[in-house]
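Encoded as structure tokens, the following chain is the form predicted alone, with no partner shown.
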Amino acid sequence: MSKKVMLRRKITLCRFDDMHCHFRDETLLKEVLPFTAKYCGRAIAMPNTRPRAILNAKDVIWYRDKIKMVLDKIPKMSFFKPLMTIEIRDNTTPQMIVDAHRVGAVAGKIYPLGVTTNSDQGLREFFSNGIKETFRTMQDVGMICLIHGELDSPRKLFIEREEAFLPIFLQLVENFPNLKTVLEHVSTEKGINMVAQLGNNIAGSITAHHPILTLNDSRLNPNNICNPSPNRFEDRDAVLKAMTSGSPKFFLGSDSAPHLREQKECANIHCGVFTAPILPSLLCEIFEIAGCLDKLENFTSRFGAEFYRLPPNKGKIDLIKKEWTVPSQYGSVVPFMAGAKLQWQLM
């Protein structure tokens, strides 16, 4: 680490925009949002809420209004705006992509069957005639695909499952070539390296907790499985390697994903890690250690809304340097790094 990035004691970044967010709904929407629209100009919805998920145009401006109806009720977050998806399911049609798009759905989210929280009713044909015809009409409107790059098969550990999905997710690219698509938290070196190679209209985001944690940490500590799962220490470096590498290809997706504790700490786990209200301190501490704090702006608040075709943010957040321990929990949910200490701390 240089001198000059040790000796920083403050920094002014352009707002955040975080493109994978899960802000739920009913008691969670109101004890989660908060903290994504504290440091956020815009942040994407994932759609699959329950017990109603998001599937239509109608499910787009129901949940928007529940979203805002929360940020109306707190000071000052006026400024931040939901980017809406709706879930591509096996009878999503393309009409129902060109009413989502016409009422601000910026992107449809892929869920393949069964490889994550709510994905019972995910994906389950990529290249029926069907499917094709809505990834097309995606194509033709501009609507971003969003995937989250795992398949369940037999014989196929946990950890595989993202280097399983990455043969379906080559054969979506090049069957449209035309379509922005997203490999979402990217985790395994794999997974990056096949992001890397393919062209301008390929991306992937990347989490807080993919760059730290391996396996063992998930094996220690209920709060830290997700899906993907964290993997080999080689992943993660590659992921960290991606995550502080200044490519445009690779921008901020959180995942960010509330459960109630009783959820978290029990025999049924459920996957999600909660990183919200740490995100950007442990953000600018990853990009200082690895001596590249210059890099991070571009992570969180330009590659992404490039990739978007949006204007950057107007307003700005400030960190500075000063030791603060994570706390135990955020109303009924645990944080990710929970009473660890943490060494930049938002304004």
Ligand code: NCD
The other form holds:
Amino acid sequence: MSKKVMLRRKITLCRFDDMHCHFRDETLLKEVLPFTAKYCGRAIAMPNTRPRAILNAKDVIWYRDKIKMVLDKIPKMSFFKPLMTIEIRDNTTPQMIVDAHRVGAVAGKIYPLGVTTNSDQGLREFFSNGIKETFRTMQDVGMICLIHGELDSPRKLFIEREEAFLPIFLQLVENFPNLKTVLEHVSTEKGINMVAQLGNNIAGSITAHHPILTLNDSRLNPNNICNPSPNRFEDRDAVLKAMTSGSPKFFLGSDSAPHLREQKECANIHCGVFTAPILPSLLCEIFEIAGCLDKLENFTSRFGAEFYRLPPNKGKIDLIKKEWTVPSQYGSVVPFMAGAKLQWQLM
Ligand code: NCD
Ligand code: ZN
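Counterpart to the form predicted alone, namely the form predicted in complex with the ligand:
Full complex below, order starting with the chain above.
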């Protein structure tokens, strides 16, 4: 038998949990949500929507209803459930945590001030008495703490921001040893090593783009520009290694972050990479090239659910080995890898 005949032509996977996804609002919500709902059982809906950010129980109900209204209009989307979150700001009180958790917010998201898209009112102070009470309440009610781990500080290049944040991350973890915390979209070797060394209440989410991009790839293509920025080769390789390691501490959080084409291909580039339409295909290819397709399902569909203490998703998805070209645009948004060829196709 030739080697070709032995290669896999079809793969069936449990529906994904995408533990970090931007669905936006209004027109973009309608355009982007169907991609994720097609292959995910659940996805964490990021709260940095504008003009209305998701900050409290009322916002959670409002945003979930909006998402459900869109889902109701798409056939066969009953498999999909959004997992709701709130933004944690300096004025987020323990009562806001309790109320948001009661209506179903599973996680609170911290954006340090000014480090990324829509973080203009992000957290300034990680260790004030007020915010400590808020974190303590999250710990008590079992709300997961999601952290955009970057710090904007003087004389730091943007590629050094994740490393600059790690001491704050460590102190937070030490102060709240029972707070389940995710260092999101880990993008550096140092970040990966820190997550790996910490206890089981600490995990790292990994995107599909950080294991394949370096600063070289984002320098001239605005559609590859995102936060945290793709970094050095050593960082990219460490992310890929963690992703394919089989460690339950690392799971999928795509950070699919759509922006209008005119907001990407312009002078004041909005940060964010739109991976939702190609995510299963791209992940299959990454894991296949790494020689560990057998580890893909744990990364996409098991470790995240276990960390969130959720049962595994019931539905399945199929991919077949068939080359296709990523369209140049989906609706108003240019997808990641537009025009490139991918080897796996979602059925
Ligand atoms: C995200 C966005 O566009 O909302 N952008 C990004 O570059 N990843 C915000 C975020 O998660 O940082
Ligand atoms: Zn994000």
